[in-house]
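Next comes just one chain, in structure tokens: the form predicted on its own.
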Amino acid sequence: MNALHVSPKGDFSLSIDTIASDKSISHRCAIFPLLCDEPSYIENYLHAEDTLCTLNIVQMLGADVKVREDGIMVITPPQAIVEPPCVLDCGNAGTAIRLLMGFLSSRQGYFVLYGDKYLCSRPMRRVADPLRSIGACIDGRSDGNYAPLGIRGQRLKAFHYESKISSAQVKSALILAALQADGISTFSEPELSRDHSERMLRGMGAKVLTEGLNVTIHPQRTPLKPLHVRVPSDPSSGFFFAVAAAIHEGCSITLHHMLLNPTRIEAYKVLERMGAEVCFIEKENTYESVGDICITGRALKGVVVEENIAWLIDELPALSIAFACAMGKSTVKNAEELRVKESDRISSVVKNLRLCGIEVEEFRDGYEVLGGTLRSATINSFGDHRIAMSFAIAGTKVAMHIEDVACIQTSFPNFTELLACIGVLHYGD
């Protein structure tokens, strides 16, 4: 499947219960189990191409992975790391490559982390130099900022690294490095960013200790507990069709089991600004909160997204679909941390949504959009996922025709299969 045509369909009420496992939680459920002595239990892991390459490399590190026949994945850690014989393929997923160069920068061998075209045009320095800083040993393209990047297990320092970007990605690596540095290490960043590895990792027994904007690190000399986790559904995933349903006044979706953590539904909060009908029913909290988001289209109107941004910097690309769908004016600052995604995604999204009749202004750090009326285009995914889903949503409002779609299977293998309940779908070369 190279293109997609989708139109509307007409009006729509979903209950959706089967949104693809959080992409985040199951990276780090295939690579927080290697902190182990005893094997992790996993419900419900994202069986998507980026979170399957590292599930893979997990294999290669010396770990045992079975699925058993409840469907719950165990993952037995090895004694000790093994030296792999062969590059480890990261596929598409930043996710994985960097918080694996945290990892595997305190541990005994060497390794080398590769990926396909796109992760390898992504930048690594903003990890690999705080990590060198510490004493890791990592080189690769461009000294160390493109993969291929070599990495040869070194002894680690602590540290008190000040991070000038908030990202998920960065701190996890420096976390994870840290429980292996010789001493207790600190972590900050100009605005919270999500949170996940802190979480899980205290519920293993990690003594990660969260204060405002600081993150302080014990070393772990003794294996964590184990994790006993069902992974729950993406809600940036699920943020796709929750503006289907905003841009559609009347239109309901209910999505189930979602993550509810704070960090991961600023997105839902800004659809609930411009005015559609959102609610969140949770329903269980143990290493996260988990429950449903029920979202009602209105009539929705111009905002301005210029905090949290960290919060929602995934969703923006589909947030920009609501945007040209509102009365008025909105506009994203402080969101050059777009520009280093799959794809630069402000470019990506000024120069699709000018083909659809939109007019917008492109910023170092953002855009302003004014809302009209969307037309009929054909869009380049610029082999973005979430270039391709947005887009594909538009084609519910009015007909769109997006190409270089394959990169949906890299995170949400049945995308296409919900959107057919809202859509109609046509698909070529």
Second form
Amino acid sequence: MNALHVSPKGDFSLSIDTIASDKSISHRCAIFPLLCDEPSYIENYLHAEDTLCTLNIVQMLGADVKVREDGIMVITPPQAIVEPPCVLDCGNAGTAIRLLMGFLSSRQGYFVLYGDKYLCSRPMRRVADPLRSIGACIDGRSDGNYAPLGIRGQRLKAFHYESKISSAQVKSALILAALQADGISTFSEPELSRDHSERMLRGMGAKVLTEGLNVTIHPQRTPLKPLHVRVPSDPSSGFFFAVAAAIHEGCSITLHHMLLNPTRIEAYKVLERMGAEVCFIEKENTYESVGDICITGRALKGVVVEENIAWLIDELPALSIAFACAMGKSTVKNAEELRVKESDRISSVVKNLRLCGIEVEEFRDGYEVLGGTLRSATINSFGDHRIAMSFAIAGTKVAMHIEDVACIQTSFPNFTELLACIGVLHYGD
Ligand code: S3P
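I've shown you the form predicted on its own. Could you give me the structure of the form predicted in complex with ligand S3P?
The next block holds the full complex; its first chain is the one shown before.
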């Protein structure tokens, strides 16, 4: 069953406390225990394809992973990283491959990272080049731009790197490398990208200092303190349901235990600017702010999205469904990074919205959507989980047939179970 048919079910008012666990934090919860010499304790780890790949790799590198009866996962690091006898499969996960490039480039041994056909066509030189400039030995197809990537661990030099792109994956890879470098390193980026690595590593005792857009990283000569983390729900996954509420006037959805990190909830604020009612209720704040998000649908109007793009990059496909249902024009600019995600998301969104009868103009770095009435269509997910889920949400407005939906398993295995509360679902080939 690789196709999903979704049609409207009627009005809803829903409270959801099972949005999938945060994918970004889960990847880091698997990798960072390798920097310790005692076990880390992780509650609510995301059991989706992407993060299970990372966990599997961490085990191949020598960690012992056990899930206790109470569901808490215990990751016991090896005394020294094991050189694995086979390749390390990152599946569809950009976060896994890029963070591991940074981590492995200073470890003794030879490591080969690869992934599925989508991951193997995503650019890696954004990480390989700065790492090579400090002594890393990394190679791959197209001069190290595409996986499979071979890495032979080397001694790394300290660096001062000004990244031209705002990417948490690049930043995190370089921070992980800097922790093993021979002096104090600095990293800066044009706009702040998500900062989970900095927060978690600081919590583990690393000297990773943030000042605006600059991060200073001191080399770490001793093992870090282990992690004790409960992974909150993923605001990027929750956002599909936020859009569902926003496009149905009078309907509401409350999302519980959500990560409220400011670099992750910008898309909810865009929905608010468009006219939806949105409120955030913080419930706790340890490494990260966590709480509830309530969204109620109201008449939506068009909006311009051109700032803090890194803070809503993953939510733009779902946001585009709200644009299509709004009065007037919505414009996305400065979002060229969308072209190198799990699919070229500018092209995937534009093509599919046109199939739904919506007028869209495509730019190099974004697109413009003229809100209107969605028409039933057969959607191509292009193997991209966020495209599949965005158009499945559109199906709660008017029937949609989405092809190639297996990719939903990469980040949100219980998505269709939750969608069935607000839409009528049929599966097919
Ligand atoms: C992620 C960072 C973002 C995001 C991705 C997860 C992370 O990518 O799109 O889904 O966990 O660090 P970039 O940092 O490449 O923009």
